[in-house]
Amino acid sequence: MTERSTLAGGAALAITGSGGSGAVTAGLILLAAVGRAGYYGLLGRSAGPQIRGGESAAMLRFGPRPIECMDDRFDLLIGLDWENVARFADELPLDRSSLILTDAQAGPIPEILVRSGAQVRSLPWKALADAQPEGRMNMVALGMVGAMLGLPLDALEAGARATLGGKGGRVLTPALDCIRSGYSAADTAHVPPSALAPPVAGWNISGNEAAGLGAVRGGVRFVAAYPITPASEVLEWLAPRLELLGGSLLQAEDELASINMIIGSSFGGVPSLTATSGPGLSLMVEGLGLAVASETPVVVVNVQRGGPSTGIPTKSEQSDLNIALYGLHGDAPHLVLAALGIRDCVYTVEWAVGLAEHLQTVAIVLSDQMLGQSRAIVDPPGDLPFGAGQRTPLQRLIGNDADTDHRRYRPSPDGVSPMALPGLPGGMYTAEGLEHGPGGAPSSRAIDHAEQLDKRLHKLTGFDYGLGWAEIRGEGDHLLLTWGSSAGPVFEAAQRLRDSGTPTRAIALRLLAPLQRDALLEAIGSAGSILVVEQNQTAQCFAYLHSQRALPLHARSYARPGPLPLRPAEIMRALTDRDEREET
């Protein structure tokens, strides 16, 4: 292990094991380790294709600063065992400055591992676990490491009873014994001492509870759902807290019956949300084309997966762009915005409610299951960073006063009319899915068809969405664009490029549709090297971006498809490698 890997400089490092062997519960005690420590940090996870149980492997990388993607390498590996790890090697890249730790008794390292050239060391953590009752190897191997990488043990004790102390003194009291075993052993000669970070008031949060933090500021306070991987632990994090702020989680039957219910828990004054992954959106768009077409206000956070149909349910990709954007039938414009981090999907989910409840339209919130299920120490969030808009805080325009010639879908000046809810004296009206006129009577004239066609439009393309659109970073000639979840390795990727003498800008877009062209023309300027950066295999953004007429001719496109992450190095050799090539 090098000097880099140090915890003054950070570090990268994957433990894996088979189902049953702790792998990621190791993981999660080491991040709330390295966060008590004064660290940021990110934990992912990769499982195998049977969602639950079975192999598995924790990826932590640490540092002094925020961490907003994983690195391209990872300094050390654990391995409890090896049972059917070859199923993710790929996502484990190591090299010969890697250090393989294991016990002889896990038997021998598959040889796609050794041909990384990664050192390697074998340490006695079953001696070690069955020496002490109850013992656990993945938590004296949690010991070890953690005292290697300097690590104090307090911090190591806390991470423990935060994670563990749920499940009582039966389980925690072996596993800190074990820890403390695992870190009393530890051979430390070899590693350079290291001073502390300042501490940082950190929180320990993973993207799919922000998410569900995000949608309780918004305002929501009615969410119906059905479970699907990588979406249920936004339910299961909503599902206690709305009843606490006197709202109400219902399992619905399927995700039709989830997008149907959301709609009429909203045309009843309530904001309202649910969550799903492909396969469900996929089910709900016809309900989504009701609230477009009656103006009823709901959110969809759709934690994207590899696909198509079931494809890979537990590794992340950014294949369901096209769907959010064209997957309505009919002219239905609607919101989609797209979370750029763990700790963007508090603001985006939460910026997402306030619009659709503004604009009274449908908002479609894309995260993915590497910001849904993995976890990092942030920063606590605060109100929005960016402009919300001409109206803060936005909210639904209700109509509270009896109107005896209400008319809801009366044209207005910027595309919203007053809202009645249910049981207001002279405000009731239909709220349907066939067109209407502007007293919600059903018309199949041409005019009325018209006039609510533009009225549904207009006020999406005319709101003002202020700076929210984006997040911009840096200067220089080079450009790297991209959206959602590729925004950590992108950010990543240009820092490292500035560091290096080559100027270069990065624009991660969070509101998607409607693209706000004007203001990304201008942003990207006269930029002489634009690449796209997305993971998917299509180049999807990269298509919708010249549909729209929003990308200089010369720009280019970096798609490739899930399961490997996106990594900053890769991004580079895209960005540098075709400039060197055109300038030959």
The other form holds:
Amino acid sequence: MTERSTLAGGAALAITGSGGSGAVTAGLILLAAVGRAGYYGLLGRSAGPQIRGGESAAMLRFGPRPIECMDDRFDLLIGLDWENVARFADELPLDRSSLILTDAQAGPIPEILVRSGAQVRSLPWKALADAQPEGRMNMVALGMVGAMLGLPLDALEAGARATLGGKGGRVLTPALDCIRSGYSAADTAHVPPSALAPPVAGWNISGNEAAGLGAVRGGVRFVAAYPITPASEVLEWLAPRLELLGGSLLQAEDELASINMIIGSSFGGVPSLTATSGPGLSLMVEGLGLAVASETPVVVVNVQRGGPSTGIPTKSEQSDLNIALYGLHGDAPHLVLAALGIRDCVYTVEWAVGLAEHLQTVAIVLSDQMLGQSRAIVDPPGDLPFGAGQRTPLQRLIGNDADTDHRRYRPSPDGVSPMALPGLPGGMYTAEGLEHGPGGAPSSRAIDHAEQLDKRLHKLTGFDYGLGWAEIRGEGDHLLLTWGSSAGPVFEAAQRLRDSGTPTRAIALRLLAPLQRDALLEAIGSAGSILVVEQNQTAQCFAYLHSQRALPLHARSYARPGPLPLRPAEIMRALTDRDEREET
Amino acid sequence: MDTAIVTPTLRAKDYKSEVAPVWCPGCGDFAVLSAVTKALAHLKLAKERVAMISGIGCSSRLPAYVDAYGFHGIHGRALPLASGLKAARPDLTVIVAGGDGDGFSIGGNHFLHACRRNMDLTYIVMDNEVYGMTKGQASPTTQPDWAKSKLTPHGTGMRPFLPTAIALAAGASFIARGFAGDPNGLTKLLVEAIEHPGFAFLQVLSPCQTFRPEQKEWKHLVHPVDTAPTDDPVEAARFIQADDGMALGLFYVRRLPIWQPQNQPTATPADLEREFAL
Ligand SMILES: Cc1ncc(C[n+]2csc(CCOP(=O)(O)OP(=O)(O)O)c2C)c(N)n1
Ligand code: SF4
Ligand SMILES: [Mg+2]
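What's the form predicted together with the partner chain like, now that we've got the form predicted on its own?
All chains and molecules follow, beginning with the one already shown.
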């Protein structure tokens, strides 16, 4: 691989194949292998609309520093076959210095890929696979590519064991044989990864698993949910693990049920959460209003997908900010957070649970398909680095025998009143979605409405959220401002700009509501050029920030819908190329 | 409960809260409230161990009138609210109360699945064959030719929903009907429903004075069920299909598996984190 100068610092590669070709499995093994070789990595996947099988692509980027987004282009495209690859072609940017690896027996390379000008090498994967009992072409290709990338054979083998071990020897043994066969047949000099430090104690985790882990770290022990792409893996991860923690997951009949179930369990004193995607969130909003009004803590992890309606279930978009902010009727203040990366799903969900519990309110956490269904090799997330706030740890203020005033909704200096849990004698009250007085009895009096509205608003706006509201990197007169998963490509764009002599600061908002306006304005400072980056059509965050008077008037917007991921180079172009992208 | 602690015996009125009901004079729901407090007193349940859960409607106001824990939720979602509470807190006696619109129309899907899930809940539906709270529209149990609502000036033209038949088909394990005009019978049924391990469905004919004044006649139409309760769903189905809707008593009771998670912790989140290490 001497022709690939980038490899010492990692590479970006894609593996495509039709259903059953094992493209995704090969990607999973390669991710596990690069992790064991001491690299960081990010594995995204793209699937066609088929329920099962169908074509798919695994996209892997790895390197010596944490990988937070996909690159602008791919160095390598590994074509196990070319069936229907045209459906992914726009997700596989190649150029003249890219290399397509395939087997001549896989058939002609589609014109759309040839047009990129990428070089092509044909390799004898099929023949090598046929020479092995139960031989599989994807494993041969994996072994050979692993050798070309300079990965140690034992890292590839360990990656295969970690990924396929559960399937038993009948799958693992031939896979290992094929990997070895491909590895030794590689005709390139092996580049040992000597430049790398010894492997860090990294984690291999998906965003959806990370969200599940954040939930249980935050104390969640009850989940009710209805399956939906791309959120189901949060639930799949949680169901058996909640049992180990003494909790449980209830598969509800629909999202109207799931949100109300977690309100019920939380009323009973158990920190509770649900996970869903846009259509489910739409069904939940009435329930969220009940949780706000009754001051019952609940957390909703909304793994966004392309909308509106059923939209594009398997692809990413950041277009649910508006419903998360504004979907509830009435004046219904609540928390809206967004995870800034796969690893950050742990932190953001854990923090959201703590905040919801502490502030006795609703927290909506926005993740998305890109984060949820991608896997990464990351540094293990330690303790929540920004969770301090006013009270550590963040937890619910529970009523007890010592309370002299059990009125559930009585105003208090910080707006939070003790919540008696069923079982506490003397603490009896009826939680209310009707407006109520301090004791909980329904009331339509103006004075009660004003008092309770203020209580519910001020407990959120008066709270000290500490440093968690945003992640800020770099200094500069140029500013990239973003939220949620777009943080990945934005951070990389800002880094590249700084590296090339354009001082650029990046701010990624983790806490969207209540907006930390003063802190944001201070972080924006006197930046001369400001671009707000997000993956939706109508610049939802840009409009929100303006509505909150949190943006200087010269700020511009770069907003475009999914499903194609935002890439660093387009963000750099949008920032520097003012005229072309002037916001109206 | 700790047997060393002697709980003074509570009377029915001790279970009434200080909140004054909004109900119209003569509303059947008053009798249901009394029966609930009598049943709680009869069963000597500690107030703080009881949770009354409801949705929205005149009937759904009931929890605030009982001195226990309660949750007055949103329209149609009482059963999920209660199911989540019971899943998390199996130690509580959870009683769900609401109307025919709340339970059979907007909340119809939850009714099916709550029957099927068979959690240890008691579900009281105060059936007045009308939407009382929104001033008199047809509900799923309204007769097809009832034309008093402006929304359905020719009647609904649809056969009414048969709550007991549906409960049976959906897998409920206790099906009974009571009448607000028969407080003793109603209290007895409530006691049985609360004691029943599993999902106990109690339809209560609860006249709406204001929008269905003709329901005053119900007291002449009701009659006790003439057979003993069966545990055979085929027999119960035959009985329910032949029923005129006015038979009072316990129709069907059967021990069925209860859905109730009861997991003991064997791990901590830190233990779970190990699976991610390379
Ligand atoms: C989502 C929603 N839709 C409509 C309403 C208006 N609404 C309130 S109570 C009710 C019907 C109540 O009928 P029922 O459950 O039979 O109770 P009843 O008043 O007869 O006891 C309706 C339609 C509402 N509160 N929420
Ligand atoms: S409207 Fe009917 S159901 Fe409602 S309180 Fe009055 S009598 Fe009772
Ligand atoms: Mg009614």
